[in-house]
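A single chain comes next, written as structure tokens; it is the form predicted alone.
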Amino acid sequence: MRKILFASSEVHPLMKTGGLADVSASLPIALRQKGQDVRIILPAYRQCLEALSDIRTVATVKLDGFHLPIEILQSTLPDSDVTLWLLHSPQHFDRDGGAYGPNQGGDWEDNAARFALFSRAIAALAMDQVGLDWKPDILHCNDWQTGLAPALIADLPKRPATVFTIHNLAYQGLYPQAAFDALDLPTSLWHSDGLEFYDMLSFMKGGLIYSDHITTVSPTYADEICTYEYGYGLEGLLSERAKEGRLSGILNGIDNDEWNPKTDAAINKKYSAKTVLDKRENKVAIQRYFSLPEKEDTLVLGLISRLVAQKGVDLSLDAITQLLEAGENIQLVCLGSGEKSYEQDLRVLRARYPDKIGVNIGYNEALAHQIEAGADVFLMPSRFEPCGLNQLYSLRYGTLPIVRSTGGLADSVVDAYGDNLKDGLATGFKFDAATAEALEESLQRAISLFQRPRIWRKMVLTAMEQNFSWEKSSQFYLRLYDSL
């Protein structure tokens, strides 16, 4: 049994802004089920304190860079037996809003101080300096919010081995040098081979430079971030770490209990590969929900996404508009929020085609499950996608993904083309160029195959047979921990 401290700024169902939260719950649970002593450290956001009923204070500690003592609270991750520690500093985390900013958007002005304190707490726990009599063998940090922790313990004797996972390199935690000075960080960390990044403080670099091993959330993304297009100025550093054998990609898994059409209480009609015809009732339910004509022969496209350029929302809007203008028999149901211009574009499209477009601005977990069950295909034309989870959920529900061939999308979807289709291996549709024209071509292929029910049914069943549970992915992490 290994002792593993898993550090993350968000964990489902307590705080979630994206896939990081799902991974930060599912992977520790999978490791715990394999007999590992894994414990999660998470900021004590107000939402967490309100959601958890059994919380007790287990330690009080004074950390550098902040004048007041902070508390370590202990609870259990819901629906598991994984120990959960919460960093309780009301001045930093007990506030209305999200993990990184107010509900109306933007970032909290004190994010550098908030997550520097979080990293210091992680480091103190990792070195058993808070009086809990528990020291991990492995410290596993995730994304920039935890990036300072590996740097703070790098030179300490008898420290745990450190793993740093990049979930999205686009978000690096960059702040002016004045923030570095104000945070009272060790001056020895301020240099080009440390936290300094073009005269800025980079939280991300702390994880990349000082961790014993770096992982990303898919093999293809591990290659992509070593290139100029995807490296955000860090491609040289990442290439060097790859050459040292200290960068690898492990595809995320999904929670097969939460995302299971056979047992999903959020969908209209439960189904499995053996009863896949029952999926039709979910299609009717989603058409009814969005007040669309209930037509079985209409191809229903699902889109659940942050409405931002990374997700290729503009490509979806342009391609679907072209298909609707050409009179194609399709419908789009969309759930998401993000940039106001994209939200408005969706509203305009719905106004133009009220019998073809359904839009829900915001997020609704139950509705997300119903869309996954009710749509025929799922749109995910991301410009980049470190891993992606919705395409994995879609495969599980027999909803064929249409994806751009990047990151984890490239690694998890088999294109319905040539021998893949002939040999019964296809699970979705892929395209290369980040253009509306390339997406439209894939949509046309889907429309054509949808009119051939026997082939479509075979693809649906093949998709549902895929196994992207954490069972396999967690084994890769265990082997990595062994190697360290």
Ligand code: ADP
The other form holds:
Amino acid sequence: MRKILFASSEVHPLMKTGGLADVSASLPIALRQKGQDVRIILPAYRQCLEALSDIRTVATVKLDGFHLPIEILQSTLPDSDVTLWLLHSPQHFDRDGGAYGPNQGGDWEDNAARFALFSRAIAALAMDQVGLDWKPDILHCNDWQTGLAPALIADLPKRPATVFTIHNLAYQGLYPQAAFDALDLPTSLWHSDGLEFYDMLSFMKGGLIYSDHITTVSPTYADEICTYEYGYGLEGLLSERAKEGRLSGILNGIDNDEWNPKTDAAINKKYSAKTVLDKRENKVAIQRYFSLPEKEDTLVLGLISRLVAQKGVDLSLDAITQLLEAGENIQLVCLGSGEKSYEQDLRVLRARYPDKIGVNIGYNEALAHQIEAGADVFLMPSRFEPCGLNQLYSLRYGTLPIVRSTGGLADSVVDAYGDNLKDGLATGFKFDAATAEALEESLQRAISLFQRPRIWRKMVLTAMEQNFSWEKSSQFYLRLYDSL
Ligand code: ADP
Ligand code: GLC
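Can you give me the structure for the form predicted in complex with the ligand, which would complement the form predicted alone we have just seen?
Once more the chain from above appears, this time first in line as the rest of the complex follows.
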């Protein structure tokens, strides 16, 4: 049994902006089920304090860079027996709004201070310096918000081995040098082989430079981030790590209990591969929810997403507009929030095609499940996608994903083309170029295959047979921990 401290700024169901939260709950639970002593550390956001009933103070620490002592609270991750520690600094985390900014958008001005404090707390816990009498063998950090922790302990004797997982290289935690000075970080960390990135402080580099091993969330993304196109200037460093054998891609798993059409309490009619015809009832339910004509022969496209450029929202909008102009028999049901311009574009499209488009701007877990269950295909034309979870949920719900062949999308979907179709291996639709035309072409292929129910049904069943549970992927993490 290993002792693993798992550090993340989001953990489902306590705080979530995206897939990081899902992984930060489901991976620790999977490791726990494999007999590991894994504990999670998360900031004590207001939402966590409100959601958790069983919560107590287990330590009080003074951390560098902040004048007040800070409490460590202890609770349990809901629906599990995983110990959860929360960094309780009300000034930094107990406020109305999201993890990284106010609800109306933008970032909190003190994010550098908030996540430097979080990283310092992680480092202190990792070195067993807070009086909890528990020292991990492995510190597993996730994304830039935890990036300073590996840097802070890198040179300390008897430190745990460190793993840093990149969930999204696009968010790096970059701040002016003045922030570095204000945070009172060790000056020895300020150089180009350290936290400095072209005169800026990079939290991400803390994880990339100072951890013993870097992982990212799919094999293809691990290759992609070593290239100019996807590397954001860090491709040189990442390529070096890859050559040293210190960068690997491990495909995310999903929580098969939470995302299971057979038991899903959020959906209208539960179904399995055996009763897949019942999926129809969920289609009618979602059409009704969005006030769309309840037609079985219409291909319903689902889209659930943060509305940002990464997700290719503009490609979806353009391709669908083209298809609607051409009179294709499709409907789009969409749930998302993010950049105001995309939100507005979606509303405009809805106004233009009220019997073809359903839009819900917001965040709604139950509706996300209902769309997964009710749609025929799921749209994910991402410009880049480190892993992507929604295509995995879609496969499990027999909702065929249409994806751009990048990152984890490339690694998890088998295109309905040539031999794949003939051999019954196809699970979705893939295209290469990040253009509306390429997406439209894939959509056309889906529209015509939808007219061939026997082939379509076979694809749905093949998709539902795929197993992307954590069973396999958590083994890769365990092997990695052992090797360190
Ligand atoms: P990312 O983390 O880049 O946003 P992922 O596909 O890994 O992409 O994970 C997205 C997660 O967030 C999924 O669990 C998805 O269902 C959820 N999600 C995204 N937007 C919404 C929304 N508006 N309402 C409910 N869930 C959402
Ligand atoms: C990030 C990525 C997404 C990935 C998720 C969980 O948010 O954008 O592709 O699935 O992290 O690893």
